[in-house]
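Next up: just one chain, as structure tokens, the form predicted alone.
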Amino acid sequence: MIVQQIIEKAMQKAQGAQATLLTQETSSVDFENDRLKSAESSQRTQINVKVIVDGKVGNSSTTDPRDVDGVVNRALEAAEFGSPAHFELPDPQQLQEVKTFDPALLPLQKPEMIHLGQKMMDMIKAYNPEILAGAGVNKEIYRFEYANSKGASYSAEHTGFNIGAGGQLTRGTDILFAGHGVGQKKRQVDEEDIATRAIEYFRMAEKIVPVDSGEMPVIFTPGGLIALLLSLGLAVDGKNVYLGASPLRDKLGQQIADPRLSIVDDPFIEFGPNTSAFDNEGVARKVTPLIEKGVLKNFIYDLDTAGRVQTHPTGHGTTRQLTNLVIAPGETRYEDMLRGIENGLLVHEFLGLGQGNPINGEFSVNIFLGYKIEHGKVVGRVKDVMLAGNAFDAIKNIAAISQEREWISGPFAWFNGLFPYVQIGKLSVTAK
């Protein structure tokens, strides 16, 4: 194995090392206003060098594999510069097994993959012929391989599967996007329903009504809960908390949320888009709960930061990525929750999300697909309208989560993982 050989090659000179490989084959479809824009497929190589030389840690990357000499020589004159290392490598573990890799997806060709991006395509055409389609469809097939110094050595099989459809509709000066995609590791899809959806969501927004400013109640759709999930993310990732920059930093095991509100972060489940044995730091993976009835339990932590703040990694690498986020179910039905609504507004996507200060939980954005609740009912599509709060406060103040949930991922989705409707009390909501 290349690892090994780049292990042995650094440890003449470093008192640590890890390496990784990646082998990756891609096969993707594209199109776009109502054509096939693209058929491709590609291949990628991928190999990270970490040493440890005299306490100092020192990087390298090459995407070739006869580069074995080269990358680890890099990686042992990058050390002389480095930062210190606050952390040792993991010793070896013992790995949940994971479904990760579906046999069904090597037979999938580009013809299929165009028939189904075409399917779905022709279903928005049927429903609005004026909506511009778009689709695309994704597969992957890669293998990663990790091994270190202190005798870890794991390799893992993946199959990925991303599809999606939706399109663009214009009436004057009004433009609409809407879509709808799944993400995952196994072949098995219903693109009916993916196009059913994106239909749906062009259903609701063919009318336009107004809306007046001012506070009011707010249902966030489980793809829009984003809105809230951005900060939430940014404030348990352990770099945050190490620089003082986490608005949660002593929170732990405080009440931060309504206690009806609980979310874990499960990279167990089969075949879900982020589903792994272990982290590209060569960490096992765990089930790791971030709230817990309104309580916050972890931070998430990379062996860097969790040295220096000497507690142990979670197991979500250097990046500190989360991985499949569940969500538990609240009490209430979507349509009971609809129904107590006088007035207000169920949102599903944002423009400029991320901008301000996400961090503190602070968001002021426009509102890229939202709909008016009057009644109890949704009434049409609000255009030019801007939803601002603190999603940490707006977490204490949920009014009503709801029984059912949706899985988020794929092409459209920020964060995967399975997440029903949350309303929230009140929300100010400005309209031109």
Given for the second form:
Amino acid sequence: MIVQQIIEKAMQKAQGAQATLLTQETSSVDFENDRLKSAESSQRTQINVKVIVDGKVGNSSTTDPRDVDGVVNRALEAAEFGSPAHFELPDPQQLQEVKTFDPALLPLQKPEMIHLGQKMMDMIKAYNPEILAGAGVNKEIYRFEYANSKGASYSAEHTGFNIGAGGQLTRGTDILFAGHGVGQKKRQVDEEDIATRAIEYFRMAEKIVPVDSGEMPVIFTPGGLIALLLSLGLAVDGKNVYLGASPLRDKLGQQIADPRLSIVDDPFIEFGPNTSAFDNEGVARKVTPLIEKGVLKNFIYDLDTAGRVQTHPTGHGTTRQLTNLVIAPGETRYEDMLRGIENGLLVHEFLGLGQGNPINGEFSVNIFLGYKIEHGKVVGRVKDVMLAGNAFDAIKNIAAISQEREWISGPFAWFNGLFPYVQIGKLSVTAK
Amino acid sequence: MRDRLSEAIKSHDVEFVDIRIEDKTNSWVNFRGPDLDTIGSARTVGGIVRALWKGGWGYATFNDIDDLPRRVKEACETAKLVGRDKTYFAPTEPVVDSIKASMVKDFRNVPLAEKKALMEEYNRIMLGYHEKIQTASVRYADTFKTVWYANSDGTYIEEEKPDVNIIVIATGRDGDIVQNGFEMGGGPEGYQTIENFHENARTAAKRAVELLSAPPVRGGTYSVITDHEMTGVFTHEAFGHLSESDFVYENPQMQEIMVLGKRFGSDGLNIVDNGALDGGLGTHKYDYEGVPTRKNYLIKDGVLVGRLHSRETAAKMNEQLTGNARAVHFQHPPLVRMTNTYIEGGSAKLEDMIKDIKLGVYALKEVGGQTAMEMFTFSAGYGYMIRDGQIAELVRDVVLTGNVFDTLKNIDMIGDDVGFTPNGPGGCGKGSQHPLRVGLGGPHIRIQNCVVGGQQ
Ligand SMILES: [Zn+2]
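Coords for the form predicted in complex with its partner chain, given the form predicted alone:
What follows is the whole complex; the chain from before opens it.
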């Protein structure tokens, strides 16, 4: 095994070494502007190496499996000037059994993927032939291996299946984009449901309605919740906590949100989009509650950051990336949530998210896809409207959480997870 | 390599094939807080084959470049699965060319230890600047990429693409308020472009501290003046993306909106995309379909006169090639992308733009922007209120948003001072391709009735 060869080679000079190997085959089909546009086959190899020499860390990577000497030498060179190792490589660990490989995806070939895409396109065109429709179907199979000089050695086979559809509707100088998609590790998918949801976003947007500036209740769709989760994700990142940049750094165990809000990071969900048993540092993954009944429970640590603050790594890899986020359902039916609003917004997608200072919680975004609620009903789409507020204030000011939840996942999702609709008491809206 | 590529191409049985192979080495030094965060280097090799058949594309991307004929076969078979219509693909003269890097100081000859020591200096300057500086980060990255391109027309291009960039970010904190100041630099000319960055590090720290006591701008509609960086991001985001013909060529309604000859702004407004610009961040001699780049007017005297093309979109729209098919790297086929996009200089002086504004915002230093066709939003690193014709207090959280068609018409003054945004780790994103190096720039411009986001 190549990862073992790398470890052996590195340990001639290093006191610690780890290696990962990713090998991946992907096929995809892509529909654009009402037609099948392209299809692709792709092959990937990625080798990453980390070494510890005299207490200092060096990294390197290569895409060439024959470049074992080169990649090891570059890592050793980097370690000469590297940062002090605040950690030890992990010992072999007991891993949770997880479902990440669906054999049903193996026989799926491009003609059938084209058929799936075409079916969703046809549904969208049947709803409104004026929409320029698009769709994408992508299947991947990959193997991930990890080994280190402590004797830990893991490998995992994964499948992945991403499927989505949407389109663009132009009326005068107004251009509307909408769509829906899912990403998961299993073959079974309801492509009709995906197209139906995409159509629903168009249907609600048939009319454009004016909005007056002011404060109003706002419902975030499961997809729209990213506007609030983005800040939270940055603030629970252990690195930001360690550096003092997180506004939540001294709030562990404190009430930071409405007691109805519970969020857990669960890497073990069957065929979940980011399900896996170990991370790229050889740390066993585990379920990490982030917020429990409004109380902040945990931060996310990689080996290095955990070492610096003398705590344990949480199994989220070197980038401390959240896996499958699950938000507990609420008590309110979505329909009743809408019904309770006299004048407000339903927001789904944004422009300009993450600009400015997202870690502070502050957001000021253009509503890319959002709707006006009047007298308990969605009456149409809003345009040229800015939504501003603070995510940390907003989660204290939750008016309702829906019983219904939806998977938000796929290659374009900022976070993958199972999210409800969340209604915030009041937010500031600026209309032109 | 030339023989390997032409040998592999020979085996094709479709209408057009091209191959792009890349070999990249890069290194990085990142400080975050007082400590070195990561240091390392990497090598990436890979390629893409594109095959065109009856209007459909087949792609094969790979890291393993050993068996190119097999990849060509794979791409051709895939194209045949897709192609069902007529092919539109503009012809271009085949070229054979080799473009060598010319760096003043080659970063590949600078030891990693030296790079680290210099970044540490910058980091220390920021951390020691003021007691309210909570943390700082320095990200240094260099990349040396060789790209080999060949196609079934007989074109063969070998190109070396060096790039070095740096960003220094100082973070200030005062109670719950956290503010950043940052500076970027670098370029294709070599290591010397990031060697004297000490003053920039001080500037970043100074701004972070000053922004801590600056109020957020109040949301509302203002007269806005943008500096060359903000003008650049506005031009790129708000208008440039609309000029990318892949949004237009199969979309009759978009063609109506973007019909050539239509007036978009005042007589003084000229918008250009120029891939042949001397020293631009988005400069290339040829695009990734072997088409030579050139200076393309998009808006001339306020009227739409052109747009950006790939060989496919140019043929479909029966317009001239512009040399704008670009890709971030070998895992992606080229898309229609901007190169160096800017508003040409006018005649106004900055003082004259400010002097008759009663209440306005002067927005400086782009942090980023995003666009969805006619809607755009872009953020400034900082801004100043303009009150009664004078530059007044510093403000933070300046986000401009609006509709491009209204906003272009609302530009009423164009400055005489064209400048460009410095190099940095970012770039333009489109679909899944990010970050692509682009040049952004222009003069100071004044926009009337511009929406500035924020709480009221
Ligand atoms: Zn862009």
